[in-house]
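Only one chain comes next, encoded as structure tokens, the form predicted on its own.
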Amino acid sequence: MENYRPDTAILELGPDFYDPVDAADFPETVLRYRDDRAAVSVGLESLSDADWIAHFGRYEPLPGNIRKPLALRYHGHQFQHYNPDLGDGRGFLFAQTRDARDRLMDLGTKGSGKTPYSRRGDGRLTLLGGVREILAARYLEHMGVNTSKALSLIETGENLRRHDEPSPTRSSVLVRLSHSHIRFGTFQRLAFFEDKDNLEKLVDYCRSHFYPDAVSAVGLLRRVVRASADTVAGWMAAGFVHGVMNTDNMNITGESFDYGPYRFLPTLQSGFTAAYFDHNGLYAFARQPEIMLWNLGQLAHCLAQIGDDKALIAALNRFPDDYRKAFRDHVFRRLSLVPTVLGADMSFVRATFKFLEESQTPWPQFWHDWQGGVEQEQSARSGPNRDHYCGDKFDDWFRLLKEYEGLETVEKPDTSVSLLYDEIGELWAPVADNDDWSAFHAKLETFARPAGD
């Protein structure tokens, strides 16, 4: 492992931040997925399948790394109600390394067994849950959204019972590669206990390893605001509905992670929710930017114990401008258009979303049809969405589209690439029925990966 560079930075924080735990002893460890491209970035691609399983299924420590897994401590707002009884309940931090860009990277787990924070949970992950996480991470990466990577999935040979899946169901353990697993809720826990010394220590850790140009708690918040605005803007352009935007699911580096009841829009519906238990639509698609700002406000409130109130509020108030610019950039990237002036561009973005909602044009096909701008008119009008590309509402939008030039080089797939709810079911059925993974792997091949990522 020539390019493997362990860096156990988490130990700088000390035992107030985590609990050493034991991984579950699984009856089986069958490798189902390994992301060798992600493994290359942290020097782990040369591991044999046997060594891979030993490290990521039985959790034998990586050389020079954390000797015993660490369940991280945190609190959080769940559906905007504060919950102090949280923490890593079915996962832990297994290892830390440096990637090819010299970033500190965490290898965290999901489904690796019980911890002090499991409460009534069994600490396990269903195989379908692992499959869904891989698909979400790869598709969002394809969409240019800041996301964790699903590094490994190993089937573990247990029969699990879940109220939201046919039971008993197959089990798995996932390893996630992420720039950080420090959550907004990590700060909330320390603020809850008014532990200013450890708040300062956590701010210094985040500044040192994630935002070295930040010089204070205010500077850290400013950068987290910018990163979070970009992430939620990416979700909106991708038609992604997170489902559970609790503060313990928000990452300090802005990465999307821990994909539970997510959905991608079939058509634009502002009130669309991904979680069946979100009865009041708190985390509906169109509310996601508002919720992200609310979550950032909770982080700012924590940092107020050690930072200047007015400066923190000023940093928080940068979110709307950060979001507008990021949203414009993500939408124009999806359409492969050259942006002009932010105000005019945002008028076009709003018109695009208005047309999509009022017409109920199928979402994935629309973005494929018009990638490249007006030059795509002939193929768009002869494609599956052709009946939606007529009438006054479309004509109004198309007039605005004509104001923009397409990028000179557009790498456009032959067909639209999507990840709708029914498609996931179609990918899972042959796995469940015949242990046939071919459709799953074929689907992943349709998700192009950004160069150098």
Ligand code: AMP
Second form
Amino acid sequence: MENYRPDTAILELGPDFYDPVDAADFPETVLRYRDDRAAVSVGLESLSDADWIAHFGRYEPLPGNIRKPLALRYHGHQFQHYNPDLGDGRGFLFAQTRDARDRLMDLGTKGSGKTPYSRRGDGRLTLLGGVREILAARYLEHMGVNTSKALSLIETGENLRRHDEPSPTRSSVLVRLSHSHIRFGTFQRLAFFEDKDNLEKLVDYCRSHFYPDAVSAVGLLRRVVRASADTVAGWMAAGFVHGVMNTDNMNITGESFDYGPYRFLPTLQSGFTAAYFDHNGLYAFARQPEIMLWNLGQLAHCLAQIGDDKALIAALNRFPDDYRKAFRDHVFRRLSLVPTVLGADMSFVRATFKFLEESQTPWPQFWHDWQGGVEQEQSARSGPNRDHYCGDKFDDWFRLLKEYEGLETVEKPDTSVSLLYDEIGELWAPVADNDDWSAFHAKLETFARPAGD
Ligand code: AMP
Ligand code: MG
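Could you drop in the structure for the form predicted in complex with the ligand? We only have the form predicted on its own so far.
Zooming out: every chain and molecule, the one shown earlier first.
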């Protein structure tokens, strides 16, 4: 473990930020998934399976790391209603390390047992929930979105009852590797108590560990705005609907996480929602950028207790421009086209989304068909979406596409792979019926792993 570098930075914040807790004592610990590539980035790949299970299923501390797991305290807006009764209710911070790029990384759990914040919940994660989180994280990584990673999934031998799964259903515990678990809601809790000293402390923690070039609360917000705009732009180009954009699910580093009832678009429908409990479509596909801005506004409001509000508002107002640029970049990357000037490129992006919505062209295939631009015409017109590539609406869009050149070389993301709701069902069925994990692993093999982490 020569590249394993523990760094228990969270302890700098002190006991007002967390509660030490015990992990549940699970009847079984069967290793179902270990991400050795992610493990390499934090020097943990050489752990034997037995040691892996001891750490990530039974929560024996890692050497030189946090001695007792910490349930993190936070509040948040859930569906835009303030809830002071939150906090890690089924997870905790287990360890912190430096990765190969010297970033501070958190190993946080999901499904590891009850905490003071569990309320009526059981503190557990279903096996299907764990599988869904792995798939989302790996697919978003493949799509070039800034995402947390699923490091480990261990099945834990319990029977759980859930409204949204046939029950009883199998249990698991997940370890997530992420660049911070500081949420917008972590700030909201301190602002709620008007605890300026701890707000300052938290700003300092975020600046020094995540944004070392930021010099103030305003500088911090500026960077969070930019990072969050990039992430939500990445979701929009990937056709991802997060489902639960509550402020406690928003990471201060912009890394997206907590993949519960998410869905990927089968066709573009602006009002497409993921969570069955999102009755008003608040977190529908097309609303995600606006919701991100609303969430950032809540963060800015908290920082106003310790920073200059005019400057904070100015930082917040950068979101639309940041978003436009990031959205252009993600869409052009997905189509492997050479961008030109932002205004013209955005007209093309808008036309693309308009065409996709009006024509209801199957989403994943469309991006695959036109990756590289007009040169793909022949193969696109002979593929499964061919009936959508005719008529005035298509011709209008195609005329705009002709203005763009395809990227020459570089790695092109393989946009043909998809992760639609029904596909997840098809991967899950053999696991549920025969404990056959081969389709799940085969699917993961189709997701590329861009260099970088
Ligand atoms: P989420 O919707 O997963 O972001 O969680 C919102 C809040 O509910 C957080 O405080 C979670 O820790 C808590 N929570 C969600 N599911 C459970 C559960 N099964 N047991 C205990 N707490 C939970
Ligand atoms: Mg959450």
